[in-house]
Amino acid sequence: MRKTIVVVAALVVLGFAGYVLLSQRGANTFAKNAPSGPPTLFQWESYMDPPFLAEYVAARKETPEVAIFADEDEAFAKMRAGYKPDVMGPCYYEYPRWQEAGLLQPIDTSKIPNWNKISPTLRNLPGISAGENKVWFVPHYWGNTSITYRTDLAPEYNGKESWDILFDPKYKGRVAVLEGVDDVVPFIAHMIGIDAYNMAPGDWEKVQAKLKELIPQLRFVSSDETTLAQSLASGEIVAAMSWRVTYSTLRAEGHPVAYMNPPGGIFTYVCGLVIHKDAKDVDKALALIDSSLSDEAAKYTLTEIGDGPANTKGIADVEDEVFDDLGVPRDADAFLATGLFQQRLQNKDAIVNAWTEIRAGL
């Protein structure tokens, strides 16, 4: 009786084993057919416009969730700390940090229908490589770094156009700068000869040291293009350091302004996007980023924003008046190889320290 009743419990336990294997199996399955949910794009703020979406939602029937960052250090920060994003929007200067800090996985051009009709400048920028048909970053748009300034209030700039604006005596307290070191280190270092990427720790001096002259200069630093803008359609300020979004805003106003393009060139920018290397499902990470290439945003990109779009052949029915305004030639890569395209700093911390302490005393 007793050898029947274990026998019997044996049974039962053995069946009630099988059914929570069984059962766990199918959960097990059911997680990985399950759906993923939309894809979620990390990114500045205009770059999350619908006209980015749009061949997405058309696709995929799913609108994807958006979230803004200010700058790419809290963007960093945020995922280091755990955030996970599946599509994100740093610049070309700033994805080294992410990639080396493990925070994104390679991505497959082959899976990208729009990847060609990036202009090949930007398709081979050194470092983008991640082997055969894959790369770190996709170039999404790219602008420049110069100085917007009152063709009215400052006449003798015109046809002469100079950086030392910014320190000439009779502008004092009625310039500024942007607030990042990626754009306010290389152009001031650009300016007295020194290679901000390539820097001794003598030119790294030399730089503070001009840093330091420009503080009593200024009226304001800000990276916010609004107050850029505002500060300069009133006159508060005659010139700004600024991106060409800056001055093409103010001219679309009426103001006038011109954007300086001075003998040795000025800086590019290129932004991209990229991939978290823990991405809820890639295959909707590729097609987000294909449409973040669309034509449609392409075309929006240069008249709706003013950045240049990276998909050089999606504008190719843009009128002329709007490169015109813009100040931008229908040849992205001959107008981007006269320029000098904005890179990773090294010692970028030390040198954050440092502009911040310079800063401090404006």
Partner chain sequence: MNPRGVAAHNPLLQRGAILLNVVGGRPGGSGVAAIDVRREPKPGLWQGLFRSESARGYALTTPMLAVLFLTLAAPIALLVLYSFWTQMGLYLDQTPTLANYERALGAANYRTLFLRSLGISSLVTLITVGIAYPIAYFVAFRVRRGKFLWLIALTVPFWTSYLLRVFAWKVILGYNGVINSGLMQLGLISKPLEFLLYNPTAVIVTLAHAYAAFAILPIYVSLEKIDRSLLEAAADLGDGPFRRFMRITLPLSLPGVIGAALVIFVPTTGDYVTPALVGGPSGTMIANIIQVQFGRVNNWPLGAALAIASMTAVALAAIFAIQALRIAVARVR
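Positions refer to the first chain, counted from 1. So that the term is clear: the rigid core is the largest set of C-alpha atoms that superpose within 1.5 Å between two forms. Model, not experiment: these values are computed from the prediction. First, how it differs from the form predicted together with its partner chain.
- Once the rigid core is overlaid between the two forms, residue 338 counts among the residues whose Cα shifts by 2 Å or more.
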Contents of the next structure:
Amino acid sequence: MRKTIVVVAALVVLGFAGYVLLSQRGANTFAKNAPSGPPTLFQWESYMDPPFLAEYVAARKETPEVAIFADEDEAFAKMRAGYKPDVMGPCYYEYPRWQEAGLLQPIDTSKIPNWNKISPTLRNLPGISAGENKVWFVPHYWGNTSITYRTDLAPEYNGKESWDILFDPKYKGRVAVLEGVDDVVPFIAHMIGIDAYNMAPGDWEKVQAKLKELIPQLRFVSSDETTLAQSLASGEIVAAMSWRVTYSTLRAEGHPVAYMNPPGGIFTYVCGLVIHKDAKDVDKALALIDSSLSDEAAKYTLTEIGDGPANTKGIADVEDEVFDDLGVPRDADAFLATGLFQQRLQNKDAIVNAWTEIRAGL
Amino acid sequence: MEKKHGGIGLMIYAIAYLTFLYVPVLFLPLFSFNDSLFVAFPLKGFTTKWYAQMFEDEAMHRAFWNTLRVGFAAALASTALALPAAKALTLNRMRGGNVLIGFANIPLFVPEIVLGISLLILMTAAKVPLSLISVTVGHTLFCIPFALAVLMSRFEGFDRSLEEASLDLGESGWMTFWRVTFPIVFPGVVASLLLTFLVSFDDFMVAFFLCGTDTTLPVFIWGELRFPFKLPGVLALGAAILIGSCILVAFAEWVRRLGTTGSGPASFGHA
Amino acid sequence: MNPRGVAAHNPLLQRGAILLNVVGGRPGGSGVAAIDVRREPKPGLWQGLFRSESARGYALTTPMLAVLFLTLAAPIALLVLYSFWTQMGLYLDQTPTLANYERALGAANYRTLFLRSLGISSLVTLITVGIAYPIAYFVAFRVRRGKFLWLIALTVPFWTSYLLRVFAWKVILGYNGVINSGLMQLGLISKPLEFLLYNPTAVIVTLAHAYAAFAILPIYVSLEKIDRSLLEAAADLGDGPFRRFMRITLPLSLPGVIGAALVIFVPTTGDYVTPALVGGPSGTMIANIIQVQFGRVNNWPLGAALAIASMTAVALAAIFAIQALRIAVARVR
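Starting from the form predicted alone above, please write out the structure of the form predicted together with its partner chain.
Let's see the whole complex now, leading with the same chain.
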């Protein structure tokens, strides 16, 4: 009897103490968005790392709140469900949907000192302008979509790089593609000479047929960096449609891989920063964007993440070796000027639907 | 003789089965000490840096605290809701009692994805922003059948004459509950809290739909699995969870023994 | 109406009882109180205090039922409502229509997917229950001391993150995973087997592992409940072990088997994590498509229709299977 009472008392005390402790530790998670608090940044993994926030923290003496999304559809759904961050980081092909859903506001570039360090091509991306000195979308960084392949396992492609490796019967079941339509559809369309952003009647059917032809070739469909990198490293797959970061990761670990740069060119994606329509404090949001574009942030983007920063001036003094190691063009401005940009797909909903069914092997 | 023979065969089978259960789980601790970003054999070398990475990862800490808070709240809520219901459904002769039990068990027979999406629709329709609170609501629903089952089996065989005696002696209804009923069902309450906490702690499929930007640990892990350089830290975390679970189970066993060695109400029903 | 009888046949309650046994210290599922005070309730006082037991019972269950109603019945009603609407880009057209159901049930694509999902879940259920039964039997009939230890040992792996367990299977079945590197070291194969991962088999193996505890516990409880004197009586009458098993043990443990099968079959049809991680294109299941409708595709009404259609299909399949099993066992007996 006494023992039981002791246990009851101990558990009650422990439980209560635990609860109080937890409440204090996590208090900010329930009671957030105080009116004058720091801005909230809603970003891809890695792009909320300290270097992107450093200038802001130094100037304003407060640390922005950060929230991470793993894909933009998920981010979009959350915001449509009522989540209101201040600054978000969608890519160029995605932000128009956010704009149409009324989630964004124009950004005054004259209030972003680092704006002029952004590569001219990116400052003038079609569609981002919202009038004199105003944009909907501030370019932040860019990367590529091409194929990473094992130079030792598919040596015949060395020096003769071609995306056709995806359809090579020799590597049936040993290739993989990314899962997002914004990556896979323009890519496959490009292989059969179709511009996915400007399809003539009948083109879409041809692309679908090619996608269906692709499925039996594939080991898997995934945008999961881990899966891609691990299976390339192990030789489970020989080649994969991937972003450059996959290549950088593998290369850094010493695996024999190359990132294809075939004659037809490779795709470039641009991701940027946008301000929510209901941002709590636009000044702070602008300062946060400026901080993300700083030179330090640009160097970090290149050397630590493996993407190319939009602020190409910020990486001017980085050694050539770094560029060589990453396979990133030294003259980014020139590269971007001829870039094949991933942009918004017309009729994306229908495309997504079709791809969902095709990739399930239906 | 024949019996013994069958016993040995079954014993071998049991050991094989335990191997099947444990070996996959044990790869988590194994690779959490492997000095490579890539989870593959052969092992590269021993390191504890992934644990260091785990302790430095603030986002992971936040997700961890979030999960604890949600688990704690969902465990308390579902147990508190199920306690009076379990008493009534076990001890009161009620019309339609088993229909109610059936109803309370529906969450277990609805695929989790449907629970998740239907609650998502509800939250959206009610314009409730997704947050840890919406996750807690989902988990409470999901935990009720577990809490109810544990508590009902504790109430089975509960002797109502004890309550009557207390009432006879002039105790109020509340005091009777507190001094007579509660101590007897207390082990059931602990069991229910533990089980529902674990159910909530581990749930990914419901939380995935109901999380706002504050994520619980499984949702956080799902995001991290995509990034090769985050993966080893996640493995370290998995190993830590494994050890934490074992400690929790050991604790539960300790409580049980405390309850059964004495002669107080907690040993009620111990033959 | 005897609620205790209901509890005894409810697989979930049995599962709960196990944990209670582990934690709460009430051995056996007998529900018999070993306490000397064995008085009948005093009707006068009892009824004086609680005018109607039923009414009081409802009062005690009301909070729980209210929460269940708000968080379960209402959302599912909304889900049904949604399934009759149409997604127009970012907005919802609320004119009722059957178009989503036509698409969900009419399109050959989705039919293939429904069948594939039911097939995978059925196999998972069969395998999981099949391999768990001997273990449950072992613990119930052969283990004399330390039953709780066995039960704890059998449940601990399930208290680690589900996601990580699935991920662990990826490591095992992977190209240079445990199985492949093991076989290669033994010299049995010269290059890794590719058919281990990214197909329906990988999904089945992973799910069978993930749901093992759900099979063991209900079967164990129903076996534990079997009156041993029945077996002795059968032995006295000259039945051999096999006959005893088929005529007594198996039929009497059937509630546990059915319970186990249900708590495996239903959730696995709704699992989208395992197919996404280890399934590859051919291992995609219906839940993946439903999840995509609520995420990437953003067509909630179609997702709702698919969810309701799959729930109905699962319920029908489950009822059919249970009936078939009952009849089969009755025949054997």
